[in-house]
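Below you'll find only one chain, the form predicted alone, shown as structure tokens.
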Amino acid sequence: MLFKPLFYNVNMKKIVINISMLFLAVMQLNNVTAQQKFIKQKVDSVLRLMTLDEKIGQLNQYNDDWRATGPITPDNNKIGQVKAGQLGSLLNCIGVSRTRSWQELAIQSRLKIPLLFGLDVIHGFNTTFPIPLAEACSWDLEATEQTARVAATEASASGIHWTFAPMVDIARDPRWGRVMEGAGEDPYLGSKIAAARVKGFQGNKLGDINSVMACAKHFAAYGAAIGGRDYNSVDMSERLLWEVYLPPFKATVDAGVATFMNSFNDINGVPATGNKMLQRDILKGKWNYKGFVVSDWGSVGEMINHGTAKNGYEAALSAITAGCDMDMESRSYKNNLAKLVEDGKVSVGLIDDAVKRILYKKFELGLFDNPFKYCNEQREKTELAKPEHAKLAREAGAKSIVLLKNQNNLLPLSRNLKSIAFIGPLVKALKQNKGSWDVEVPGIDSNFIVSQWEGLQNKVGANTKLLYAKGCEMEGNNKDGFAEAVEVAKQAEVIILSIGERREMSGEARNRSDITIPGVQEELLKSLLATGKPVVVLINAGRPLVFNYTSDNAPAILYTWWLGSEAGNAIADVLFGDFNPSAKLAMSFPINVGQIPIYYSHFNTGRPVTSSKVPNTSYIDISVDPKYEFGYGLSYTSFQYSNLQLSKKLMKMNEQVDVSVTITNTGKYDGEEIVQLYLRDKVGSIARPVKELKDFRKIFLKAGGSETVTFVIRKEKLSFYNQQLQWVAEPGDFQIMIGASSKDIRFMEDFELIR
């Protein structure tokens, strides 16, 4: 009897808490709905006052005169158009002083409609974080959200309302220069990272002073450009589009992304900018998306080059009809929409829909109430100089470094080393560490970037002598510096060699047919290995490179990507074990370009490589396996997987299977492990991949510590798009795989889905 009232009170307390939480959620939802209704009323009131020219003006975005990220369209009357209310947005306008001056011109217009200021804030603003592909290798969603949060805080303090990020394109061809902007090859991991970045950029809600509008790009399938050539055509089935390339975009919609950007490519012959299926049927139709769509730079006008529009008149008709709301830089809307309305080709209602979407965001940001809301000079000075931002950049950098090889536990380096030779063309570089798509903030030089040399200096004690030689350039055949590098190396106990590609070798329009380490850098490594001294190689790049000699011969390799303004400190932290590397590859590394495209979730084919009795789908000269697979990455410690348990072996459609595994840190160092869950549909109505990532957990374990990780498998994880593009789960046998990478599978177990 004594326990009954206590049991009752505890449960009543839980019920009261749950009811309270439900009440608050309903109230919050009602408040959001009321706010949305209020903003819509204000949008309608402004729209009723607008002339057709003013409406069309809102659908245009021009580049500021200071900086360009695409081909410039000459315009001698930009100021006049702003004052006349005939421009909706400017991009590449940076700094409170600059944005204020343009906004002052905008509110001289008849209706005083403020401008939107957009910028490519891809991996940081003043504080530069690792390139997105590197950060994706951390598999750390909380850290990804935090870096985007800081980027938004700094950018908004400098007058920016809108970032053209995240890029969520799935990419399986490392020749493509823009792989550095995305999250790699996998739609599940890519979707999780896409949502995290949207949440980071937009914060609690749009309109907060430290929030910027995010932009999901490039819609869609841009990462599948044929031959890895930027802007090139894409040819794929609708099922592949829905199953692999669209999920990260849908994840951003679910996360509340403010805007979308369409892509340069055509898909199955139809340019994305004029693709009604993508923009109007899927995005604004099936997904009920309420934000607005901006073109990529000049892509409306580029439909003429595609051969699907005769001139700007036809290009504008195609784009506005398909659902592209804002024309970035091509002037196709400015020069042709009024005539299209006059000719009866475009209804005013279609233009009104686009204008409403743009005005809604301006109201949501609070720009109508205060056009200069993001123009506080004191805030700009304060936010761009916060030491905690640099601290986060250092942590994010360390989390993004992938340990590819560590023969005989060469790493971490001992604190007792008397001499270290730091050699290579990237040792003392500054801006190279920022990678492509960094932001050049006016009035700020590169002195705040921590070079790799400075990072090592900050780390070692007074008793360790640091020696330096450049050795060679990143490109070219000049070996004149080899002799000096070898002599310096002979004087040291250990050699650290920093090599890779220039930051300008990756990014937009920076595609490479040869993705080996350029120049004579691997030959320099060969000369250093001949000294007999242990060598640690740092590889700096914006994409997966081919480095077979280094991979096969260097005792230790860290893939350091481009880590941003704190690169030197982050690298030193990992070299000396102050941070135990935990990153895992978000993209497969090929043996050579002949394997491209290469990705882990391929089909098995009728003659799989595992069959030795008949000719199969292998190469006769190399393995079909990558050099380093998706999900691969080492640690200074070791992890044991044990005690796999399934809650049941038969699962009904409305049920779930719980899968648990125990992870034990069996090494000497504390560390993090990324536990990966893959599933395979063994028999389907269409061929299914050999495995697909469906979940993961990143856990921290003290040396000797253990943790049991549990995954939940529901019907959603077993579903796919069938031949009729229906999202279905089919009854049958499934295989669960849990491991440390897509190849390093520690456990496999079957279960059956039944009706």
Ligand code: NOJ
Contents of the next structure:
Amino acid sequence: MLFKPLFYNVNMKKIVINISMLFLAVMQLNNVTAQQKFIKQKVDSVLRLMTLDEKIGQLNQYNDDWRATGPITPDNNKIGQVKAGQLGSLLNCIGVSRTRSWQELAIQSRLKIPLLFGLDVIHGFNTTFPIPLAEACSWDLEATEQTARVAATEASASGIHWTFAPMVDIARDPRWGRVMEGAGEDPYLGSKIAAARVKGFQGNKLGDINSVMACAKHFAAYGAAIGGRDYNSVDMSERLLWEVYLPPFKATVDAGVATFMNSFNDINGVPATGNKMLQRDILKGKWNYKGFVVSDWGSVGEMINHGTAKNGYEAALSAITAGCDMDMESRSYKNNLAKLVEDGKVSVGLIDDAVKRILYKKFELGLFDNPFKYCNEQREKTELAKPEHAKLAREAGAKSIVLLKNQNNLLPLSRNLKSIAFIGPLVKALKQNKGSWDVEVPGIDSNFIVSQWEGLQNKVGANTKLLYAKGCEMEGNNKDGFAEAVEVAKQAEVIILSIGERREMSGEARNRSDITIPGVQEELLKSLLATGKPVVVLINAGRPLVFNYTSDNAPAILYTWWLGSEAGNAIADVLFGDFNPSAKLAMSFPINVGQIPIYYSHFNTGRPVTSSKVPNTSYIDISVDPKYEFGYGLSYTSFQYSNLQLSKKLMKMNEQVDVSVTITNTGKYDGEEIVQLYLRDKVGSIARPVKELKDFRKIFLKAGGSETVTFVIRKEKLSFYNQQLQWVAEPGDFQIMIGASSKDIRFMEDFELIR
Ligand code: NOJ
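And the form predicted in complex with the ligand, for comparison with the form predicted alone?
Complete assembly follows, chain above in first position.
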């Protein structure tokens, strides 16, 4: 054998020692740069040994056999290709024993380059946390980082190197099934959450045993699919792209995200996968991004369907030229890159650049030193079901529940209730609580889900009688169960009704044109309300739903989303006041689908909605306001905002304005408030939104306690992309708004930015 792998070869020891000495010397100067340099040297030395075929292999990713997350291409020779060094990565391969077997094959290849194992670890691995949209409603960056940390710890213990998360797509259309996977409608909140998730997944550094590579997806503008239809086209101005859709991606770059995934959609006619402006010019150019870009599932080949490539050859040419480094499942790179090089259409340099980016990550993860580093059966056994992980899931769950309505302080419920009727199709459901994008680890008992029924049982004492009736299914017209439900309800002091959409109704390719609560569930509520008993409604969903009957008639509503493994306990904690709800909506809830897309940071327009009779931008049939606005969410206590102070009313470009406000907990319960700072540029060279979130603070206050919160406003917060797409702050008047939601503004005050 002519070529031997550099880092397993005894004969090469000398070189390694020399490089190590070099490394130590440079370390004294600059540790990080030295490390990077060292890895680069190692990458180059491996690259020099590689044939073109092996290089192309590194750019190739296949699906393994766990729950395919896209259309499969039958391939009986995956094993042969791995042994021949023709595969760089596998996705959907779970568990130490399975990843180990594949890795054993990979190191039988000539250069023994290890495989990367990727998976959609979206909201937990074995322990399922709330769906990302729910968690975003906690506005709790620390908790968000922690849940990602635990997900990474569990996933890495099960052989995974790489999660395809976070999804950082801004989403303003709740018909789109994937809103559940992101952080909602706002670029500021979305950026903060995106960074927290990356930090959580990647931990202190890649290569630590409990870190996985994160992946910012889907680059870009995937959330703006026309009509809320997954995979659909996106038509977008450059300004909107820069101001709203790109900031969360930039935040992940700043947080050190290891990889990016491009997206299925086209933007203004150019598929994102073959989009040079996005990947080469912005990501790898302007942002100087050094990680690698993976395509979405089959998206390289799908450029044929888009009509921008005649065949796989053209698709591969378009994607590699545009900066897509790895081809997920389409086999376009595998089947065409060699020919493209031979034909002089693609330079080896271009391929080398992609290969180097991928090898770099493999080195960073430590896979060249030990390809089985993450294949530790013992770790897999001990890390996956730790009680502290469940505890975190319970806390994260409670933090994600949004209290939408609480007439006459029906909630929290008393522990002295004699009887409670828990009714609805979701009361005893198990897996439903996991929402979309859950993971099941083969061979591990991953079914520890606390149902809502069990959660309630765990909470109440022996003196409270619990009654149950299903009432109806989630879908369909059958009302046969209503009579029993009403009978059960009549025997109870309080009714809790758990309804919503099925978990399979949100997620990838699960778009809905009608986002009301399906079936006869709201009719069941009507029958229960007719008993005259107080009813608390729990709404379980993966998106903002439309539920006007419930909103207008139920005395208390908790939006519980899908909360994961500890759903039942988290819900019970909130129902009985062991946890005072503090979440606030990360997405506007429409009155009906006709209002979509709906978001708070719209422009004022030339004919804003007023109460006057002048024809304006309103609807003739409903309000333009959402049912529940961005930033909205109640607590069992109340917060008073007072004493707004601005450090100055005139601010020079290089100065700052400090804005402070005192928040007092005026109610009976301890609780958390999310204080929100919005800004409006009153007159600009282009129209500016009526308000934009620019900062927030989540504070805990004991009943009766108060705290003064200070926000700092510098030029950066006042800047925007002008007509030439330059990032500028223009002198003039700005309005500061401090509020408890995007609508519930408690203070407004102007200041002026001067040169
Ligand atoms: C397609 C999805 O769009 C993407 O988010 C996911 O990571 C891949 N499939 C792999 O499952």
